[in-house]
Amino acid sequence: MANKLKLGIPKGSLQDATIALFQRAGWEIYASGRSYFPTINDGDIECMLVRAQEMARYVEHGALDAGLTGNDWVLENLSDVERVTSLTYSKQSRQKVKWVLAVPEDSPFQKPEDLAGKIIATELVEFTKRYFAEKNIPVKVEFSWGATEVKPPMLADAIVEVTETGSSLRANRLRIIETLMESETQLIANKTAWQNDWKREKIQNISLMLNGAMAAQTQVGLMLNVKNESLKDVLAVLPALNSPTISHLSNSEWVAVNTILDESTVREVIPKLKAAGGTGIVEYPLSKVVL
């Protein structure tokens, strides 16, 4: 179907965060019951829930035109796909995840070389095999079906596991001895679909809106009034995304200033704006920031 985009939504830990991101970008995705085919308020798109671990393979082979998955799984499968954009979000946070080599706290292992001849349990089997092969360290890599953190030391000597905060590793008395890679969510596309003008434009539009929604998560709008005589001092306070918008008011002695700020700086900026002569200061949330 030339005018229908087959889009993969990651099932599992990324599912809720992905659907929430699409909602902020303007698409309502409804995943209910046991159906693997969520509905979406866009007649040009057909959605399918697919495990992130398998997404890249299905996109590469053309079963899906595009999909969202971690860069880790693209590398695990060595998938030949078009990488459209990176979107830094995960299950719990808006930061990259890490795949780490971890061992029991009381083990003698201090570096990867110490694990020569040992057993490594992981879900990221092929990437881990390549990692140790490149270092010329002979190990046995076993696939872990889950609960990987509990396997050392009885079922494995070490693990390669994904972590956001490291709390689960610490709770299981494991320590990290090496970070194998950092990973983030990516929008990927099938290379044949990418050559189709209509599909490429649709995917690019999705990328634009998702990135706009992502940017808005950490930004807020700020508007205030200021006398002309204090405008220079106010502008000196503002770390604007771009040049602030300045509008004349009915009273020629005053102007309105409108800008976008990093949300983390607002608590420090607003008092400075007030001291510099700003008044009627209003902070407001943003839905999308498209640069």
Contents of the next structure:
There are 6 protein chains.
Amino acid sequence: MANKLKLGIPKGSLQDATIALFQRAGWEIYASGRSYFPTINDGDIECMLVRAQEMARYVEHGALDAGLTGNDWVLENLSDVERVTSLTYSKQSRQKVKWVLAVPEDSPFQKPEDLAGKIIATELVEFTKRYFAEKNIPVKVEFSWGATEVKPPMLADAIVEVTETGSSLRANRLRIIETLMESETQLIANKTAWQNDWKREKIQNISLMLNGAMAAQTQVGLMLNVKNESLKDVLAVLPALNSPTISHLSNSEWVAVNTILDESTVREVIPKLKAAGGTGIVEYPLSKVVL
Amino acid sequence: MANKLKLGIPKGSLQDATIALFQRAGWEIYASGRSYFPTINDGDIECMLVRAQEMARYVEHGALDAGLTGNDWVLENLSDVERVTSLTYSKQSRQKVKWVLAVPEDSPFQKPEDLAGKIIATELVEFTKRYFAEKNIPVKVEFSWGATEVKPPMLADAIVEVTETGSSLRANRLRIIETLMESETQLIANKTAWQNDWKREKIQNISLMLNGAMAAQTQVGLMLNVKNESLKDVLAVLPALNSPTISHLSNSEWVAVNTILDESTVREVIPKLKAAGGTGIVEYPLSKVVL
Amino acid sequence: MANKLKLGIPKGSLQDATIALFQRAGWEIYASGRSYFPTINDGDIECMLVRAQEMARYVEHGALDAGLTGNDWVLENLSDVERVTSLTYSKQSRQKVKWVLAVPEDSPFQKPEDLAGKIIATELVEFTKRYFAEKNIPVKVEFSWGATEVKPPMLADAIVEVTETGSSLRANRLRIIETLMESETQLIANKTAWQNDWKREKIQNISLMLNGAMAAQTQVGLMLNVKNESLKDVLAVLPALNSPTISHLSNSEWVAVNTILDESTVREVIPKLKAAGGTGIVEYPLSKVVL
Amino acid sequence: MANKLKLGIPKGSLQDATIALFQRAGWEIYASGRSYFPTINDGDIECMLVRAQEMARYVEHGALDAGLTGNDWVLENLSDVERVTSLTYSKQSRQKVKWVLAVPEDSPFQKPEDLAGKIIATELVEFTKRYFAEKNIPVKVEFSWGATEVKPPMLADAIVEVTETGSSLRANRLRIIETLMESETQLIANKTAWQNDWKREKIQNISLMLNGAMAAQTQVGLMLNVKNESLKDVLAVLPALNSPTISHLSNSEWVAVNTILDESTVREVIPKLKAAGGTGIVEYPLSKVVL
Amino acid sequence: MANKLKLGIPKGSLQDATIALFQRAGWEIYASGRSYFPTINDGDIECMLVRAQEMARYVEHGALDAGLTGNDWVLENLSDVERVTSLTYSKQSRQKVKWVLAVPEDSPFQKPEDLAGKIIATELVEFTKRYFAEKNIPVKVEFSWGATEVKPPMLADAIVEVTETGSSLRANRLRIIETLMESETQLIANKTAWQNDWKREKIQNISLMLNGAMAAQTQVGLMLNVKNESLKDVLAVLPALNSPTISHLSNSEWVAVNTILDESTVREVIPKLKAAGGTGIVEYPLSKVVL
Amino acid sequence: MANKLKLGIPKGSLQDATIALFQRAGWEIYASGRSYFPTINDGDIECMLVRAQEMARYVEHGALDAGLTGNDWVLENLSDVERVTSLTYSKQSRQKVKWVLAVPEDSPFQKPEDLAGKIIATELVEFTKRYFAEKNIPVKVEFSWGATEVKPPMLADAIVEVTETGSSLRANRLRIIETLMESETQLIANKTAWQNDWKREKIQNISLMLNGAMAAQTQVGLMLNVKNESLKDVLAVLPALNSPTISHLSNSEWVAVNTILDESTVREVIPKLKAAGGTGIVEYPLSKVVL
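Can you give me the structure for the form predicted in complex with another copy of the chain, which would complement the form predicted alone we have just seen?
Now the full complex is given, and it begins with the chain already shown.
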């Protein structure tokens, strides 16, 4: 039988962002509303939609060869898997998320130790238990089926909850007293599959292309023309990281400069390039960047 | 301080149906998108949105005086609460739901005993463990974060899952081999609150009005005129359950008949009433029925 | 085998209005987006969604026992079916539709005869051909796949098209020169099925309830109290059609009047009733009216 | 020429609520998205959509015979019009709105006098100027094109703004220091039109029906049966306002009671009626109530 | 009068895809909801929305100079038109569609001959009649107004229906027994218009740009830098089809490679390019490709 | 304290277009539905949403350092501000808008003088008053709260109203008799802020980037290869405005041409380039163009 890579796609809040990332990387995944087995335009891969919370469990057992899930859920399950690459994206942004210990704004709690004997609600029960056990703080950890941030003070004394910006915590008048973990999306692989040459290379190629597509989202291409005499000034403006490509033009007084920039720096770089003698400055979008 | 009844409204799939039921019963509950504390136009009541899965836990502990949740989750938590009334409604219909043991259509499993040593995925972990323990069948019960019906056979051998019509199970090519429990929505109360006269009466009035509003959804009013000589024939057509009200008219040859009927029988009763001599037959909608 | 009535529901523009009418009449029809066989909560009936244009063809041949379609399509197909009842409702209103012959506003055509030798586009090809053949006017009738009103003058010389208010014709700068037919929805039955007692009675009951539900949409109930001395004045205000029910009250100086009215007349009747001595005037909605 | 009543319908926030109120009162107004001249199913009336702010101006001048607008805008324009009836409804609720003077929460201003020499932003410029002039407080009143509540403290020192619940003011951290006016919707008429018998009677009938439809929204019908011996107890429970109708039944031991109640009291009345011996208690909806 | 090209745009399922294709090709077509004469930002062209089924008829007669429609409808009408270019796109994909002969899964029919004497429902009546006539198989072909795939076995014995993936046929439990035709979108022209130099050149330019825009949807640009010594290895990886452009850089040890690739191959090519010594690999999107 | 630029974003019809333009220019502005203080990913800038009508007033007074608004509202307020750059975009298009004097189609008014003594409704009261005062034409100018074009002839004799295409005026049967002003969006600055070096440079950089992003929307990049012998013919086809960049290829018989073109000319240029010997013609999108 032909080789097949069984790949888990996270169902739920990461699903659309993950499918969009694969599309930019070169794979069309089509998840119809009803099926948990999305189609993918690559005969080598079989996809399955799996909750991020359960992904590491199934990759560890080998039901899946590889999958994408948050680092948080790998830790919650203490799963023994190969961590191939980190891909810092989430539902809304391209930042890591944090799991924090939060208490009501007007409560007296200032540090984890103050919660001895109290009830802590969280979706991340095992991780939270280990955290407090390591510190020898006796607490009661209760599983929360969601809406965790609304529970204190009526239904719990404190919570361990995920946050990107802290705005939902603030809206519920909660105060962070400790950050327990930072987490980001990871491509993980089953350890046996990782020993298989075909599967490992396939997973590595997926990793390369996902990273190439992610890099392209924050980078842009920039082309400009400059007289030889101003080239040095122009190059001084450009970030040193990626050396620009300089090509000869037919008119030998001029050269063309082509480079890659962080999109976030463009609004400062272009005015400086113009001041340094650049002309015909053009920014163009990129689909993939592999340096 | 004035008396207050702390009332839990089930968040999620039952939420809209519950709020609509309260509205028909006479209470406006307004749940804004962001708050977990809906307002209610009754100064005696404080509402809180709580997941059905956690409702019984909080009613038992007294964080809430009363709440609505499924019988299934009361059993899952083995919560010690007062069961005030059953209200057979769900997200989609007015039928009880069933929790069933289901296996892949083409699997060899025919009865619970065949699953000895296998993995069973479910949201109802404790109930399922007790069920198999009572039968002395050793199984591994794994918590499922949703999409349970898609897990067999790759990720589990069997599932315990809730179903109204069985259509989702059939769509996933699963076969039911046992019904473990039937469940319906219940109004439950904290046992201490139930001893308090003011709270108990308030809860009982809520129960009376919710039942009155539910009854009105399946019943209609029917008025018709009939000559004295045909009255017997007309009454013979009407269901015996609720005796109709017969009033004298100014024209002494005629009487007016006013009654309440199951809406589902009207399409058969009206043609018969007409044949029996009824005239001016009018059906009108009801908002509450308390017999 | 048990008796079954095969009933055709018109797919398309009449579908929602038809299903809503059946609901008000006492039958829940559930048409999922994908299936052409809607479920109905009556074990005696099997539904099928069929285009109104093809309904009469299939009822005539007996593939269906009964169905709802426009009179226009019965005539187009010259189908030999039993016409059980007319139900004047359409997608938007409760008026009959008209099939008209329309020409460009600024064309010279004034009467059907002026179109001799011209091209006429229509969805109703056979009916149109017969119409002109009977008048001995030679024309070329072309089948139009929709958007007929936009075809003149580029793609046709005149059209035969359906209209409720004429607004679409006016918007396309067309002028009506003749009305060929008025049409409304009809419940039709297969002639053999009509001979079967069980099927005929079932169809007649459906007809009774559909008419009862339609009548209720334009009628309301009205109750008021009046002193004996003013009764005559009050009754003079009420339309003579349906005699009101007058009942004795405990207070023998007063009587209660209960009647049914066209909703469209209420805004004129209530002020007059009040002027005539009526008090406690209450209007209430009706679900069915069978006089 | 036939008589015609030119009626102004408020465009904007009150539009949908007004059209819905007319529909319940017996008039279908159809406002297509593009036209400012809605159709109405009454040959005696011509409708025009006009901003509430400008309504009184046009009714006063006679361009319209009658119209609906808020009392606030009548006062802003000091329009000389006939005030026919008040209709307490607004976009969201059935409460009066208030125009208040509000300042930043943490500002030193405590009373109107503290604002001498300051800038006040408002949509109600003339009314506000008169208010401060009467108190001899010199202020600068600036017209605000909306979003008034966001202007302090950057763009204004205080505002005069409309509010139903105060929530938008609180969300913008503003503090109310004075209520300048309460306002509700009014049906107003041109004074000359009011002298015309036909127009006045038409306007009065509209007023009667609008009030009848509004009353029906907060009232319900209640029917029950009761034995003669319990009738007194049952009547004691019912509010004294509207005397119930009591009718004889064929079975002379029982009477039927039919009454009208405030919907908001039903949830308290029904349990008491049941305790007092009422049976077969049925609540039904009303469409109009004219006492 | 100035030259004008009368161009037919297919109304209905192809409409949005066609307008989007023209936009990518450089023409903005704006079809307001109500008009059948979309505006286009090209003074040389007049557009008209016409059903795909009728397009070939009107192009043949000269009411339109050119238009887009499926090959299927050209054949159905046996229209005598100039076929300018094929453009393989459809509502959902970029594949050809098939017209197939399908029968109920559990019917005995295995080949066209088995349908002698049977009823065949289809939208493509004339083509289907010719097909069976050529094979000397006598069948009754009935025009179907849509929903053809639901007709067997109740309303027809077999169907001739269009399909992209066969999924709708399978969902209705139909089995394909023959493919009668493959079809794709075509740009067709009136034969007289094609003789006119101005019109032919205009149509050819439209054809060039539509093809250029379609090509760009499946192709991407790729730039990379490589040392002279690795250039041969890098070139070996690139598909031979389009020769890449190699330009000198200022640093004479390096060259820049710029090429065009099928998007579907990129996910395999980039890892190989990297392995072969490519660096600074950048993929960028293309809007048009004309080789 | 660090430098901060207070920047006004126009709320309402220009808001989405403005935020989109800033995004293309390199700034992410996030306006949540409820707040009037959008966040921006630039620590140097503080944004505030302000109505276009009030923008110039607040920039003049210094509550804002800079802002975007229409030239019309600068003139209405006679605001004394620095006009930094014009940015011709509006809600729907990239054209200037016009303020025109319009009268009913069938009115006798032909020129402004004909309106002496008449009522003119407009949102631009001060500008209109000045316009007529300069011409010594006495008119009554009334403020209109919107829907101005529907007022004549019932509620006003003429209007001064903004229009892009005139279609709304035509739909209301109005005739333009004079254009009073053309207007486009402008970036304006407070005169004191403009004297501050840091603020002026920040504003100028914003201006440069907004213009660069706008230019990119109507321009595209074009690359092609050509043999040396055809280069002259190819260059003759290209517009003279921006001189193309010509680079040497490894194969010395060929050169690569890279240029920037107006998107609207591409559909005519590409066919000519191909005819002139261009090959491998590729169009690619641009994000910014600074020449």
